[in-house]
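Take a look at this one chain, the form predicted on its own, written out in structure tokens.
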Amino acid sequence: MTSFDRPHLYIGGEWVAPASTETIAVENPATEEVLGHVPAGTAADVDRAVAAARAAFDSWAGAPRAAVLDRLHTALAARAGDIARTVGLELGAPLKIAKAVQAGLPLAVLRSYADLAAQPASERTIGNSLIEHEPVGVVGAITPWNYPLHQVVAKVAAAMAAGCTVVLKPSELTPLVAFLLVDAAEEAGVPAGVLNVVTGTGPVVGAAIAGHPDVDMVSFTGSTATGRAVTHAAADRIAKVALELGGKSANVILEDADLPRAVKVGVGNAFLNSGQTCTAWTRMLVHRSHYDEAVALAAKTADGYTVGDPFDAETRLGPLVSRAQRDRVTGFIERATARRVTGERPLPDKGHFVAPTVFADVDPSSELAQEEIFGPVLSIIPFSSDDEAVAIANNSKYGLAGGVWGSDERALAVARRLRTGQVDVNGGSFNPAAPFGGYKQSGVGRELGEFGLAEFQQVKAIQR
């Protein structure tokens, strides 16, 4: 047995044998070697986990929770190095990104929820009504592979802070880092049944969670197609659903922007995590007066990205998560009819690598500009006026994120017109306490901060 084999599930505060002996191999996408195995959970395992979460709910809902979350943060922070290494191995995230984002961001989010749990419950009255906020109940959390610990913590920490208990299904492609959270939870003394983990596939474990009659809420992050299936499964029992789905975000560079900075940051955003980021600015919209210069800058920046071993400090782009994901992304590149402005380059013989790719003169209605590719592919589109830029940016079934560059007031005015859940103006930094979520087919509900906490609460009016 390798050090990355995890033969048990975590249910009711104990490591238990799964109902089936089938396992799932976890691959290193940079080398195509198997790192280890996790259980292929079943609906019977989900039944046990939900029962444990239900049994623990009443006591956890009425318990002081801040101290437990604070200890969990301390225990998880002590594992930051292991987190970065594990995500580097199972996802292929370059070391710098693995440390700063894959390990650093979930710790910041967990810290924010420990602090929120320490705040006294707000008292509010409307006329003769006392307004109470109560935990929604048992939460089924289904998380993706691209930010495997951050997406887990964004759901689990918020649900726990609200007083909910959780049944978690991490992605079968990157499940290993979730076990580090469980190890930290045991060390922190999280009560039995508050956090339960069942590994497995979406069609089996994910479907069992989404359709389970004793799961009060399903929080899902992933593709829009799977989000629809989760919604249908939960709708049969009128269960609450929160969805964080796909994106096709626009980065609008107005003619009075700091062009070199806007292009450099825009390329970096589009290629973050090898482009496997739902908020990636994959459409760069540039005013025609600076268009040719922007295209040249973007191509030069992209061609300067080093592709290779995630544990090499010089690497900017690691592999994609799987062979299927690599083939999907290369399919978009091969079908594209726009002008490719980045060069070909040799790639490692092993691993699921794709070269950073920039296309210019992209038709705003084409597949490149409309579909979420989820790889290191950037489309550059010209515009002639602010109104045209807004129209192109909003010409999408998604609405998750975006950027605007220009003089402050003008950029802010454009940002307000974008139909998207969050917009960065002139490189504004990510705020883990601000609401995160999308418009249109990018989702329902919000994560992070007090808005994320509210998703896991019910509101009650008591008339006096």
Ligand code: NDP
Contents of the next structure:
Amino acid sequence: MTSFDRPHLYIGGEWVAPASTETIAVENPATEEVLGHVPAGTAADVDRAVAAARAAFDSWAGAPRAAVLDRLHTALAARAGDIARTVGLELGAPLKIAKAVQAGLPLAVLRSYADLAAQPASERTIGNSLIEHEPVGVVGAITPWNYPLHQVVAKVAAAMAAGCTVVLKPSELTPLVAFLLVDAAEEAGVPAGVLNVVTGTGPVVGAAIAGHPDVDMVSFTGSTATGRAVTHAAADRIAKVALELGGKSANVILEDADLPRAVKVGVGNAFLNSGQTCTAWTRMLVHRSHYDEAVALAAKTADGYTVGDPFDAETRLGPLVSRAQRDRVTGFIERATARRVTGERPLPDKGHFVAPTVFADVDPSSELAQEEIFGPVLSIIPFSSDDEAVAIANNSKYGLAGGVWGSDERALAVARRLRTGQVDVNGGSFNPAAPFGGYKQSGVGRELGEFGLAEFQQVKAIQR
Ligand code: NDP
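Show the other one: the form predicted in complex with the ligand, since we just had the form predicted on its own.
Once more the chain from above appears, this time first in line as the rest of the complex follows.
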């Protein structure tokens, strides 16, 4: 037993024994040591959790919810230090990012949903119709490992605020932080059955949730390939699906941009969380007039990043989450034919580390520029005109995010032409209340703020 062992599932407001005695070992990716174990849930556990969520639905859908979410926020905020430490251990996120983003962001999102739940219901009419918003029902939430609490809260808080009940399956690689949310929910008095957690693998627990006849909506974040499988599983019963999937975002640096800032912020964005970020600006598009300077600046910036122990204050890049992810990322690097402009460097003997890697002169249609690598790998591509920059940026099966740098009006005009759900102009900061989601194969639907809440609602028209 370690202090991180969590032998039970949380179903119907109780810690219950799982149907199987099998467990999943959770690894610290920086040391390769086992941190603890969680249950390897089964379809029988999912059945039980869905039944608990169904039983709680009518009462929760009709209940005032703002005070509960407010108390949940207070209880989760009291655990901010534990959250940062847990994500630092199970994901390898450097402490500074773990505190600011991995703990700070879900708290901001939960706060925004507590506030939205406190707003009076809209009394909109269209002609003789009264328009009402109702919760969609029992929600199955399936989340990945890269922002393990944020992705959970973006679904759970929005669904709860809308009046839905939830069965959550966190990533098998980073399940521990989800238990801190359950601890907070217990302390906050979230009614039994409103939030249920079944840990386990995607092909067993995730697939059972996606295909469950009594799950009304599946909200999924992860790879496009798994998003497709989840959609197929939900299609037979015409269940609603919301998908937040991959990305290959472009950072467009126009000829009149503040180049040093655009490159520095761009490299930081691409390598945030060791590059394991769906919105990461992994393609840096630079006007030819500043191209060589930008390449040199990007290489210098990347070479200046400290890689290593997530709990060392100097560390900018921790490990990747698993050996499989590291092997996948190094495979992309080894196959690349573009010009590598960052140096090799010694890496720790233990742990799944990859050096920050910058390639220049990348062919926009090559694997490096087209596939989501999900590691610290940046591709730099030159362009000659705004039109060409837009064409290269939009030459992607993905459409999640992007950046544009240049004089305000010109940068805004380019931002409007990008086929993506979000664009930051001149370093505009992340807004946790703004709609977040993708065009094309980056997803379906939106998360966060009022648009994220609406995703978990049905609209009813009553004629009088
Ligand atoms: P997945 O999409 O497979 O994992 C996301 C979640 O889906 C996990 O909880 C996973 O479970 C679950 N899952 C897996 N298979 C199924 C299934 N058949 N039915 C239902 N749920 C399932 O991502 P990976 O972890 O395999 O990462 C692979 C690549 O995906 C990354 O390299 C990256 O490119 C991309 N990715 C993108 C993310 C994003 O935010 N856009 C996030 C994570 C990954 P389990 O716990 O077993 O993994």
